[in-house]
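In structure tokens, the next block holds one chain alone, the form predicted on its own.
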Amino acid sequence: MDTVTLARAFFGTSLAFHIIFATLGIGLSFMVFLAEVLHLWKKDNDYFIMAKRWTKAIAILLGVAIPSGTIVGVQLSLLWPGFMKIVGQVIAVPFKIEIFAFFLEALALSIYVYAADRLRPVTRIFSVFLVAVGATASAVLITSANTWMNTPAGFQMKPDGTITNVDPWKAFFNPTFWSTSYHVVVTALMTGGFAIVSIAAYKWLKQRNDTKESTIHRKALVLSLVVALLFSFLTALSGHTSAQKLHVHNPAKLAAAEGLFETQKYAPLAVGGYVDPATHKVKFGVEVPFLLSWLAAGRFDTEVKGLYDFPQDTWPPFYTHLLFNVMVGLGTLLLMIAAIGLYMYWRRMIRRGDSYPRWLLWILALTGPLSMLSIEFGWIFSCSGRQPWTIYGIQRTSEAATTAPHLGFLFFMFGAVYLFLAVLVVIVMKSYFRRNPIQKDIERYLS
């Protein structure tokens, strides 16, 4: 394996590791917010006792989000010298600003942890509240600085690399920035309420008698599905936004995200399939006729350009279509989860005082995975679908990447790294629910 391909496998599995605790400390801090207004507005402690284990979860997330990030800023410097020679110059300021986002998240959280039951719900909601700013803001700045990557603004570069007429908040907002910012936020607050799903939806199904438990976790459950069903469909709509910044900044990209080789007008959607590199034609796959073109812009006959229109050693891998499909089709069935588990509980428990079906349970146990995988789909699509591209159109991966040697070596004890922490926070979330099981709370907060 080349060094170009270590260092992005490299940098990917760091980044991969490092999104699943960043996006959940967006989720799972709105979560408790949720709760903590609820607790406030209803006068009900079920939903205290929520967000007081729910801020325990949050709190042994972030012991690994802050080395993990930590992991992947200096990384960043190591992997990729190239990259960081032209960012130090254009796009510092998310990074500088960022470390202050997360300052915030930090010391919020630790008020809010170790001072809960000595604070007034207001005081509680507003602590809380600081903590989802500040992990939404700390996600959103690095967020400023991929979408950079993908639409640069703000600087010009001579033809001998000189950089030149910086503007530091016009690469901050580039042309993608608002489009991926929102995107990137409510994919993080859908994928908290599907991890809480998943719980709830586990618990409910060890408690399925009649006790106090079980009508936590039955709360829990429903107040987590609205929040995953109005965020599975407001991602919907983000990711239309998103294909449409495509279609203006990113041509090749969508190109290969639907296996269009030829540009044409009424172009078709290919759902599914594989690109044939042999054929240039995707495989297995169904078309719906000027689907494509009406999601670019709107119209039918809207014209989108093909591959053949770009250099083919500029052309992005053809799993980009792979990629996008498993990572909309994951959104949709997500989506599709919801609503029903939401129809089926005012259908059954609430017009007929049925039990809710054990099936579905077991469904919406898995969704707080998919949203996970989603995500990760999400994301890689992104990166693999700007290559060769480090920075689009200006600098190759090639010419970002370092040229050390011995890479391999540290890849593989990086890998055994994260194995382990992702082994400790199993074992540290088990053993610490285990020693503090609900019924604790229940008894300290509603007897």
Given for the second form:
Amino acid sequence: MDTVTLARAFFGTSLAFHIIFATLGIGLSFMVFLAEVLHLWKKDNDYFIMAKRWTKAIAILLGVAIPSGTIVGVQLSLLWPGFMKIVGQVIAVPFKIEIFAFFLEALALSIYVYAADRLRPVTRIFSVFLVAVGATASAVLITSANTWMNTPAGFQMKPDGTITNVDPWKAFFNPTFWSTSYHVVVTALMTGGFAIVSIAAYKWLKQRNDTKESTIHRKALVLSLVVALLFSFLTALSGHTSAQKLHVHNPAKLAAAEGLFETQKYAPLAVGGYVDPATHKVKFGVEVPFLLSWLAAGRFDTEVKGLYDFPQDTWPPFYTHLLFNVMVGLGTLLLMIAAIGLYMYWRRMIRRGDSYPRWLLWILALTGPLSMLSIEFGWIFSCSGRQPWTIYGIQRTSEAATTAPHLGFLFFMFGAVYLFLAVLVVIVMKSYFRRNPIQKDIERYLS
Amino acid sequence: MIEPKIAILVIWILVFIYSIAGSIDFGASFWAMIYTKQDTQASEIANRFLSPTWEINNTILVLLVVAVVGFFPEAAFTFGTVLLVPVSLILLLILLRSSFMVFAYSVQGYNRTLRTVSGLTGVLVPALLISALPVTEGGLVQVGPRGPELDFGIFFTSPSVYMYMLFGLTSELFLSSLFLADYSKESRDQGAYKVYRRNAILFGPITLVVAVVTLLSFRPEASWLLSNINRYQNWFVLSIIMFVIGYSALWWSDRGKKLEGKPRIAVIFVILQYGIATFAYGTSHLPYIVYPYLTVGEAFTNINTFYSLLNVLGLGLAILLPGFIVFWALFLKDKRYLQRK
Ligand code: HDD
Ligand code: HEM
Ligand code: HEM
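What would the structure be for the form predicted together with the partner chain, given that what you showed me was the form predicted on its own?
Shown next: the complete complex, the earlier chain at its head.
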């Protein structure tokens, strides 16, 4: 691999690793907040136990989220020094504000975790609320930098590369900032919801007798299903808005995502399949007539740009079609699963007083990982759909990359450590929750 | 233009804050490792301090990096290219250290192994971090056709680099023991206080000697810096006076208390000592960021970005100040936390 490809693979891997922990940090702290509020409102200690246990999981995850975030932050300068030269001049502000979001989250979380026993309930809820706010704010701020790469604004570049007329706030609130941040936040909350759905469903499966423990799992499942359903719905809506923004601002990305080569009105939507690089056709896909035009701007006669309108050396890779389809497909699937899951709860348990179907619990247990997978695919789509640009239309990835040697060796080292830590996190989680079974908490807080 | 000067001042202030906070943080995990087996509370005390604070320290490091990128994009470019390998190593070590510290808090069984890893990385990281300083002083960076590059041959054989590392290490051990002495006294833990006070007494003079030897071992290419430093001699003398006062405070009698010494005063004066020395070193380093290729003026960002960043920095700190105060009260003052068994 050449240096640029190596740098891309390296950086993508670091981010793909970080994003798992960062997303859960947002989603789970929101779930803890909800549980704390329900505890205070319903005076039901079951929710207190949930909050306690989920917080423990967050604390363990943050042990990786924070250093891995530090890694991507510093790696931006290490692997993309050419890019950071422009970032520093134009879009440094969100990075700087983000630091304060980190501080906020770190302070509030330390207080919530290590001083909970010394706080009044309302103060405790306030501190976990700040944790969620801090985590969400960091996501929005980093997304601002990313949207600026997709739709750069707030500066001018002279032919010789010097940068003038900088307006940092215009760069910050670039044309896709609001729509994308919204999509990123609701997907994180959706994933947090499904993560709990998975665990609660699985644990409930293992505990079918009507014990105190299964009651807690049932309550956790219902709470998280409501969250997951609500935010999957918002995810679909906001994703639609994101796609419309692509139509306006990054038409080449949309064209590659849909495997569309000829510019046309009444453009069809290609679902599934792959883009054949030889024939420039989508193979094995299903074409829904007119739908793409309609999705892009709400009218069937909308003209959608095809790849032939762009010079071939600026085409994004064709596999973005697959990435985009998987993200959208999983989103649709998860939305349906959440709806069915709640409906069955209502029909089988509330109306008939019956038991919850086991097959459905098995399916629900899979939703967390699937949701995380959509996040990964979405990001890789967003970043590689921008290729060959790092800053769309301004700077090519090859101009942004480092020239330093030894990348391969470092990539290998980091990859190995990521793998090692991923395994270790699972072991630590298991070992902690095995030694502190929910029964212990029930005895401590409910009797 | 005054703006680049303000920007570099902010950077040096951040470097200073991180070098103190980082030394205490990394040092604490080193001491937690050393005293794991002892029956004093020394290890417990170090960990009690570490659990809530390492995150904040880490964020200060990120703040520093982001500030360099924002204020001096060109410097971020040079450092990013030149320091790829050492900084990557630092990152890996930090990743291991933080996660192992958190894991150690959750998994009681493997405490020893986990603490050893975080303790060892706690000494390696500061040594590597400080090696960025000699790189900026000239002779180690070559600008070739592919851009700036670090000459690893010279880097790894230069006594100056190793002296810097040694200085980083002894400073870390000195500052952290001093701080932990104060922290143990606040926690009313006699055994731990004695241990850390003794360590501070030992490492104070060692650090001073190492600092002087480091200055003497400067590479010939860095003679420009040495002659600048000579012009600020008075500052360094002042710094040493601060050290003497702070150090002697370890013996001041504290009326009514049975523990000898006033570690709080010692901490304050030693921080002053480092502050003055950092300022003098930083001023001597002007106008270069990386000698002789990059000056403060050349690396500076544009005016609009500078002011936005400065405003954000000021506003952010102002908003978060209450948070830091609450934090301080809960973890560094509250008797219920400090004296927990
Ligand atoms: C749970 C995860 C998840 C789910 C179910 C969806 N998305 Fe998504 N999507 C993301 C998670 C995500 C993401 C990881 O958060 C991305 C990556 C970059 C970004 O802005 O958000 C993203 C990006 C992204 C983009 C690219 C934005 C850009 O590159 O500028 C579009 C067009 C969509 N999404 C559209 C959709 C649609 C129409 C969905 C239908 C349900 C959908 N997404 C579901
Ligand atoms: C959408 C993608 C991302 C999300 C949602 C996200 C979110 C988060 C969250 C929640 C944390 C934990 C904060 C804390 O508790 O202190 C974190 C840490 C961090 N993230 Fe990310 N992040 C994302 C991508 C990135 C990228 C691309 C960078 C690099 C520029 C980055 C840089 C960092 C840094 C430096 C930290 C550590 C902060 C500290 O030291 O406390 N993140 N991120
Ligand atoms: C957190 C989830 C993210 C993932 C999984 C991700 C993934 C990737 C991947 C796979 C690449 C390589 C692209 C290719 O080679 O085709 C890449 C490139 C890049 N991404 Fe992202 N990305 C994420 C978020 C972000 C964010 C939030 C930023 C903004 C700061 C960002 C900035 C970059 C940069 C600077 C590059 C290198 C230049 C380029 O290839 O265009 N990424 N990312």
